[in-house]
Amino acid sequence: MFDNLSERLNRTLKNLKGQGRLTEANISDALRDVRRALLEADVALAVVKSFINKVQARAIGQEVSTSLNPGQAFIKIVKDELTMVMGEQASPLNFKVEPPAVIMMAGLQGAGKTTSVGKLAKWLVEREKKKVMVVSADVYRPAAIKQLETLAAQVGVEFFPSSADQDPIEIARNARIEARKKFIDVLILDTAGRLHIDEEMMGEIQRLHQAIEPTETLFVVDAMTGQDAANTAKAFNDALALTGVILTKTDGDARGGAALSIREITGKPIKFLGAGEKTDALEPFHPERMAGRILGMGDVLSLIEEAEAKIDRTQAEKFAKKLQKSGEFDLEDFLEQLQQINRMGGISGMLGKLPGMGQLKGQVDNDRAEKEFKRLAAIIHSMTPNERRFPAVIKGSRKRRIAGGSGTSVQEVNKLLKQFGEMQKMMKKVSKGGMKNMMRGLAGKLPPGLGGGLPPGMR
């Protein structure tokens, strides 16, 4: 998300960085480019006008003229105003109620409501340490009930059964009674969607809302619908008094217009971003961090939080000690490091959060990287434990056996062993000379698609 906007804004603002003095003329040129970039990103016209007026008012005032570095001061203003447009600060879920806290999910059909229920349930269990139950009140789509049951089993949360012949209000009330009996912290209620907004849908969801009085009412909306997402969110908010928004399919939206329009149009905060189908593809929305990502400043805090949540700390510490002590690095370690990168969203996901690296994200082919990862994993899994620990023993007949077991060729096994040998040398440098040596040697050592052959800026 925001890839196109980020590229355009960075190109425009780069020209201002070195300016010793900003004038109304060069500010006007920059703002014209910013306005065009926002409109191309499908940001609502009213939001663009308001944003440009606020930036202009601050830029031609004392704030920039008295600055030692006017160009950087202007960029800070753009970042501050982007942050304000998206909501100023993160808006956490409210749990300050008698359990269970009920989270009601609303939205149009196809926006990703049911998938988001599963993702949110997993996030609440892992990040907030909550005991969660999920229930579907979508009596029009029995498949949605079954889908939610499957998701609940996948993420390890309680599922309250329902059926197409029941009343949605009855389902919700019975689920809350059961949640209280089981000392559940959070009950997530999935509701029916439609292909478009209609009176019948709004009437039903309003009655359900009044009957259950949820702690949070989250509107789930597809980011790829652009500013239409903001208009749909406003229609729901007029009927339901939303507490927040979950923006889905952000991995397929290179523009970002929805994220920049929703808060301004509805007055409601974006609480989560969903990217992809995996159950862990959900992250809290932090306006200031997102503004930093858009302007190529990175988002190191989110990267650290993600690492803490997804990386096995015990395994990482064990590996670090092993490396410091002997510099030894075997194929088991190699596979573990690739798995850690994969859990963090791959090379592309990490680049988007590193300062100055956002522009490189588009140069990594995610699909190719995932295929490459699976191929490497298959080859390593076809080896014996002894072969993984001592790769030097892998000769002709062993290579043929490994290739046959992994569905690859001997050439591909040779290629992996060569890449591993280079990585092994690099790790020995780390044990002797620290991270600087490792970063110097990293470019080109990973396979294509996983980061190999990155441009000089990555080095």
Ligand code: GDP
Contents of the next structure:
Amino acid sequence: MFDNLSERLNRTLKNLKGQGRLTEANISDALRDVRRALLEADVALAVVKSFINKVQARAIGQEVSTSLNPGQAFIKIVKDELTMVMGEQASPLNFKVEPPAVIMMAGLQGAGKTTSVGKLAKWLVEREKKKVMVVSADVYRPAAIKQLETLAAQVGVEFFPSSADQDPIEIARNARIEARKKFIDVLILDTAGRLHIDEEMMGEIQRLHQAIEPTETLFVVDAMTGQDAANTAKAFNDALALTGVILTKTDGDARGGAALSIREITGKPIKFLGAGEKTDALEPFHPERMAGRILGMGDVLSLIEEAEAKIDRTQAEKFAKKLQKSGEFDLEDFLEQLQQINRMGGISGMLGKLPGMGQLKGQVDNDRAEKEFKRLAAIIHSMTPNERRFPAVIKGSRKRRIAGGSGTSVQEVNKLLKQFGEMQKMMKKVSKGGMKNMMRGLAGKLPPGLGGGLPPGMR
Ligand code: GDP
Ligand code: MG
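Next, report the structure of the form predicted together with this ligand; the form predicted on its own has already been given.
Zooming out: every chain and molecule, the one shown earlier first.
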């Protein structure tokens, strides 16, 4: 999401930064570019107009003309106003009720409600240490109930069974009673969606909402639908009094219009972004950090939070100790390091959040990288524990056996051993030279499809 907008805004602002003095003429040129970029990103017209007016008013004022660096001052205004459009501050979920807090999902069919229930359940367990139960009131499609049951098992939360012959309100009430008995902190209620807004659906979800009075009512909407997302959100908000929005499929080539329009048009905050089909592809929405990402300033805070949550600390510490002690690094460690990077959303996921590197992330092919991870893992898994500890013993017939076992070729086994050999050399340096050496070494030694996009400064 935002790739195009980001690129265009960056170009405009770079032009401006180069100019020593800002005149009314070059400000209005820049604003025209910004306006066009926003419209192309499918931001709602009303939102674009008010945005441009606000930036203009500030840009011709004191703030810029008295600044030492007018270009920089202008960029700050754009960043501030982008942040304001998206809601200024993050809006966390409300848990200040007698448990269980009930979170109800609403939205059109296919928006990503059920998937988001699974992601949110996982997030609440891991990040907020909550005890979570999920239940489906989607009685129109038995497959939908099964889908949620599978997800619940996958993320390890309680599932309250329901069936297609039951009444949604009864299902939700019984689930709440059961959740209270089991001292559940958060009950997430999945609901049925239709392909389009129709009165029957609105009536039904309204009745469910009134009967349950959820703590949070989250509208789930597909970012690919652009500014239409904001309009559907408004229709639901008129019927239900939403407390927030989950914007899904931001990993696709959505242009960003939804993210920039929803808050202004509905008055309701985006609380989470869905960024993939997997259960860990959910991130809390922070307007200021997102504005920074759009303007290529990066989002180091989110990256750090993700690293803290996803990198296995005990593993990492064990590894660091081992390395310090002996400078030794075997294929088990190699595999573990690759998996850590993979868990962080791959190199491209990380690049998007680093200052000045957002533009590079398109150059990294995540699918290819993921395949490469799987291949490397398969090769290493086909080795005996002794071979992983002492790769030097891997010669001709062993190579053929490993290639056969992992469905690869001897050349590929050779390539891995070579990459590993280089990594091992680098690790020896690290145990002497510290982090800086490692970063320099790492970029050059990553598997193909991963390291190619790194800029010279990181190589
Ligand atoms: P529901 O009808 O609203 O419950 O939608 P589902 O949760 O069943 O999701 C519909 C489709 O969208 C499924 O194929 C999901 O895998 C996919 N999906 C949901 N969220 C995301 C997301 O953030 N990114 C991507 N790429 N796909 C998603
Ligand atoms: Mg569903």
